[in-house]
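Only one chain is shown below, in structure tokens, and it's the form predicted alone.
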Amino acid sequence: MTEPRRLLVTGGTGFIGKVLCRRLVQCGYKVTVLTRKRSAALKALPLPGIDFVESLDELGVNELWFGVVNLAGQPLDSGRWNRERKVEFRDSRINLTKTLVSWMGELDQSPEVFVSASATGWYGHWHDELLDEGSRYNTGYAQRLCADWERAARDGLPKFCRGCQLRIGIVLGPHGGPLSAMLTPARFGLGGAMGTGVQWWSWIQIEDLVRLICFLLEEDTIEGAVNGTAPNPERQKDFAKILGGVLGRPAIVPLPGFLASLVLGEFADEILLKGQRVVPARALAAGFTFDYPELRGALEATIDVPR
């Protein structure tokens, strides 16, 4: 019997990671999760077929790994941005990514593939311009953070390890993530436009995202930057209207831009009130198909709405 292929996953107990790890096990991979606290990870992912380690030193240099999936990173919406939190953003992304790349280089045989998270913030802000993986960028805090994150995932990568940097948009899932924060105000009709509402939100349903990660693990023709977004981004005001329609609630009460900036600070200015119109050109060209290419279908599949 052929041994299952082994994967190391960081961020495996997070919002995306828990869904991904369950799918990887279902697909027959042997999954090891790198975590800060094994006892907490066991409770978060009580699944057979998953091992947990608290340090890369627990793994021998002669062990064979098919791939590494790097999802670790302090969420950007974890609180108001300040100097200390920005240090956490960088350390949890860039320093860990560099550590992983260094570890892969020390193995007797390097993994075949390294899928490392990034974000659509890499592009900066371009108003209505349609952005694919070949587009330019405009600099800003989020762009510099993503650029350094991707550079850490590329520089020093072992010669025969294929690297993919997955630029993830707004992830829609039922148990956490940004949608959870949107639902309560939207159910009370308070989910109207943020600021002008004309900014683009590039989104992806979580099941499509984990399917895309699995696709990148296996599709050896793809490397480099890959957009992790659905094919049809929406303006924020239209996103709010569609969400209200799915919930059966009007989306009429706006959130003025100045108030969002006052309450949320730089996070609102960088992420919520501006955006990117991003499309997954490379994934589509490689033959990946989305189960949820349209926002309404994605929301209906994600939200538990009484019928």
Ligand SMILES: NC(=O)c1ccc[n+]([C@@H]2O[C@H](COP(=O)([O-])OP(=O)(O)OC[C@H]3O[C@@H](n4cnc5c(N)ncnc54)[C@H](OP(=O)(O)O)[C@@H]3O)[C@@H](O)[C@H]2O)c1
Contents of the next structure:
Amino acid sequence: MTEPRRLLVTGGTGFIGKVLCRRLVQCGYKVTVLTRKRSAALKALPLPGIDFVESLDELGVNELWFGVVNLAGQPLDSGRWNRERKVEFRDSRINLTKTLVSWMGELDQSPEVFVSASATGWYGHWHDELLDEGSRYNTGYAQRLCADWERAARDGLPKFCRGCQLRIGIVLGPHGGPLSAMLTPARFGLGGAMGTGVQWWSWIQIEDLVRLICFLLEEDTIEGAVNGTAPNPERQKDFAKILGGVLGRPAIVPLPGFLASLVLGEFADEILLKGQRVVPARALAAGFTFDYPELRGALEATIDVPR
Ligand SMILES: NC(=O)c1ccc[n+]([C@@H]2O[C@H](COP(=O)([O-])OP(=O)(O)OC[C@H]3O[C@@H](n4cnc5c(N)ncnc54)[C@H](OP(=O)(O)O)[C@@H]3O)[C@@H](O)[C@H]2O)c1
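What's the form predicted together with the ligand like, now that we've got the form predicted alone?
Now the full complex is given, and it begins with the chain already shown.
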């Protein structure tokens, strides 16, 4: 009998990571999660077949790894973006990614594949331009964070390790993530346009994202930046309208841009009030198919709506 292939996952206890780890175990991988706190991780992911380590030093250099999936990162919506928080955003992404890449280089045999998270923020802010992996970027805080994060995942990667930097959009899942924050106001009919509402939101249903990560692990023709978004982004005001329709609540009360900026600061200015219209050109070209290409279907599959 062949040994199961081993994967190291960071951020495995998070909103995306928990769904991913379950899927990886179902697919027959042997998963080890690198976490800051093993006891909390055991509670977050009470699954047989998953090991937890708190440091890469716990792993021997002669152990054989098929791949590494890197999802760790201090959440960007964890309060106002002050100086300390920005240091945490960078440390938890860029420094951790550099440490991982250097650890891979020290192994007797390097992993075959490294899938590392990034975000659609890599493109910066745009109006209506369709953005694929060949598009240019506009600079800004989130853009620089993503660009440095991707560079850390690329530079110094062992020669025979295939690297994919996954530019993830707004992930729609039932337990946590951005949708959870939108649901309460939307259920009270308060989920209207934010600012002008014409900004594009590029989104992806969590099951599609997790399937895409599994696809990237196995599809050895694909390398470099890959957009992790559904093929049909929506303007924020249309997103709000479709969400209201799924909930059976009209999305009528707008959130003025100045108020969002006042309350949420740079997070509102960088993430909510401006956006980018991103399409998953490389995933589609490589043959990946989305179960949820349209927003309405994705929301209906995600939200538990009493009928
Ligand atoms: N969710 C989205 O819509 C979305 C969109 C675009 C990009 N992304 C990116 O995708 C990745 C996963 O997203 P997610 O929503 O699953 O994130 P999440 O739920 O916040 O989980 C991220 C994980 O990262 C680890 N982590 C958190 N703060 C850390 C810190 N200060 N230092 C080191 N590790 C830390 C935690 O693992 P331990 O507690 O086990 O250490 C946590 O479980 C993130 O890097 C995020 O930026 C997410």
